[in-house]
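Shown next as structure tokens: one chain only, the form predicted on its own.
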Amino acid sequence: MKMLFFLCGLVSVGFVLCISIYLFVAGIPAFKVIGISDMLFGKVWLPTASTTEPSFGILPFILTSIWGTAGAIMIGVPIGLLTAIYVAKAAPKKVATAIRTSVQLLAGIPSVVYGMIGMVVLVPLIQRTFDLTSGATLMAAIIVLAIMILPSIINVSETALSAVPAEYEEASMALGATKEETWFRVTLPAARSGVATAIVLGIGRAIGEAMAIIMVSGNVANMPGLFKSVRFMTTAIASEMSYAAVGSLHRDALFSIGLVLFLFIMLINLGLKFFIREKKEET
């Protein structure tokens, strides 16, 4: 069993690492000819220009998807955490368990259903309210996220909170804390690997989103704005793989978008380990 546990593991790094090599051999080319400052901070995207030199600026495809991810992360996180300590901590077992469900249903909801219900309600809805040409914007893209990335929170932060030894809270209430101190200032912090894990997956699910993120943000390479129609990385590659010539510099650098977002989220990754570290050590 040790074995198989063993080799289990290891075609799970296996794969990891060939996915890993893979972006970095097909995502490379088109760094060396359109080179890494004219991609990465070039703001217009022309792959297929006829009249014009192509132009393959993937500054406002960046800077869309970490204003996107970090949107949804400020409206999601704290919803999705509180509710994690309701369930958790105050909840009455009944009701504790009808969002338990609702929660598991809402992970279960295809992700293009999200982005049709949000095409249809949410886009119509942000159109009328700030009077704009078009209500497929920024602003739907990241409540769209939001909503998407509370399963995950609630659903790992729970779990996390839970497992937090009731020895903790009793002492700390045994010195004269109330309740909500003891869940905010005790168990929280006690908690705080599987709550960064929480995110981490949050953000995770936000970045790399792409179906019904198409749907509601307009899928237009323009600059980011809160109301404006934009890109995210993600769709940009979903939206033009079908089309790209195989072997055609529109297509390497798609790959290329894909190698950025790869080593954004592993930046992000390596960016939430060192601050959980940096706090064990603290504490």
The other form holds:
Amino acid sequence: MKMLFFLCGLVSVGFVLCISIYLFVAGIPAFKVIGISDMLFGKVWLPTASTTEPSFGILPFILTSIWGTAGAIMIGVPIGLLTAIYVAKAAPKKVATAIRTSVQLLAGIPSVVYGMIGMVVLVPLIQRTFDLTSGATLMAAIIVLAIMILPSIINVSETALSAVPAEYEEASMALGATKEETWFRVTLPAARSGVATAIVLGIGRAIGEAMAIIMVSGNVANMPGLFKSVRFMTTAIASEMSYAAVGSLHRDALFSIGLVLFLFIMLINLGLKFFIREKKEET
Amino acid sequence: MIINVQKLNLWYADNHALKDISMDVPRNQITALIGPSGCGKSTFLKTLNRMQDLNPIVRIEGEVWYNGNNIYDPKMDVTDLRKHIGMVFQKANPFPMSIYDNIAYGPRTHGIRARAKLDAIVEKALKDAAIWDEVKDRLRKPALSLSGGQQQRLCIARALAVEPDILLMDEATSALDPISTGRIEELVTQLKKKYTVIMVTHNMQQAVRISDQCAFFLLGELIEYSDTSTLFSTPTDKRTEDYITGRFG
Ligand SMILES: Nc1ncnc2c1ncn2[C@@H]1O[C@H](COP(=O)(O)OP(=O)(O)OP(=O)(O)O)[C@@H](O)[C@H]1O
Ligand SMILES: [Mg+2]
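Let's compare: the form predicted on its own is above, so bring in the form predicted in complex with the partner chain.
After this comes the whole thing, all chains and molecules, with the earlier chain placed first.
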């Protein structure tokens, strides 16, 4: 019986190992052929060019993913944190419950639905507002991502804020601080490792998202610009994998993008571990 | 008189926890509140800086006059009031920040930003709370790394840093060892030169040692209030006598 549990445990370990190894094995050859710096810092992605020399620069994807994630964090974190403070500290019980329920629903919406709504509502809106030829831009993707990461930011930071002992807040109020001052200057700093965890989770979610943003970002391999159509690391893989010929350099290069994405996510997880460890040490 | 309480009644929902309390607290003296557990000492103390406002089930009637203003007047600026009437809690509750930031918290909240000024306030408060020598080399260290007794003196320093008139202390020494308790008692005796202290204590020797006035509470009522030596030598109420001679409580 014990053996069965062990084997089940082994399954996930096995999958992680297989996927990691496969990504390295499949992702490295293109780097070898094209050259690490030509690939990482190349600004032109023309994998199937026939009249000219094909070009395999993936910098546009890397930067787009970074800008997209950073933008989503810049919008999503303030909104998410303020919501969390409101729900944890200020909202009447009924309102808090209503918000919590909506946030849970938000978390459950499939990303393709976000993409669809973004496509029919947000993209035309941006096109009209900024008078662009197409509204399918990095900006649209950032807004969709910002909404998608709200649930993890709100949930995790609300839990952290609620766990701050009431004594800290009482001490602050007794010194003549207002409630608002107390939330921002005592409660939030006291919950900082939980809040940092929330942000890192949000980053992880944003950088790994593909489906929702492929539908609103125009999917063109431009260097990123707020009002340009762009392609992310994830969306490059998702959109090109189906037609990249087996055994071609194009296909290998897509695996290299996968490897880079994988390394980013590993980095983020390391960050997460760090904040969780810090939290344990605090208590 | 720095505080004048008139017919103060307080209910926690329908639990009538303070009944018709009237008392005057003299300036620059130490006033002790004693009485058995659950008699309403903490409840009373928290009415004096309106900390009861934080509890939505509390209802209060009556008046508390401080410097010629009724603090329960709707026009009262509560944050300003709490700046003048500081509080030290039973359980030391330093913020999870550095020692320096703990002390500077109050002054910063009230708009002091200049570094030199903050430095001076922090040093003075820590000296007034008799903890400066122990922490002066580690002001940037987390306050939670201090011992329990040090944390409590730090909390006193934090309250002093906003220069209150009155310091409310709720069993500030009950969680401490005799040596830390002794230091804090000594400190409180020093503080009355500049501040008025109102303290809850369960320790009757402590009340005798350091207080000038003493108020005995029982079941939400103020039974007897007089200067400490009178209250302990010739109590007028039988219940006070029973309590201080240890027949109940
Ligand atoms: N937050 C609260 N909510 C409801 N009832 C309360 C609350 N705080 C105190 N009470 C009630 O008010 C009464 C007085 O309590 P209080 O804490 O003031 O007593 P105390 O004299 O400080 O006791 P102790 O010496 O144990 O600290 C008690 O009956 C208590 O149950
Ligand atoms: Mg009490």
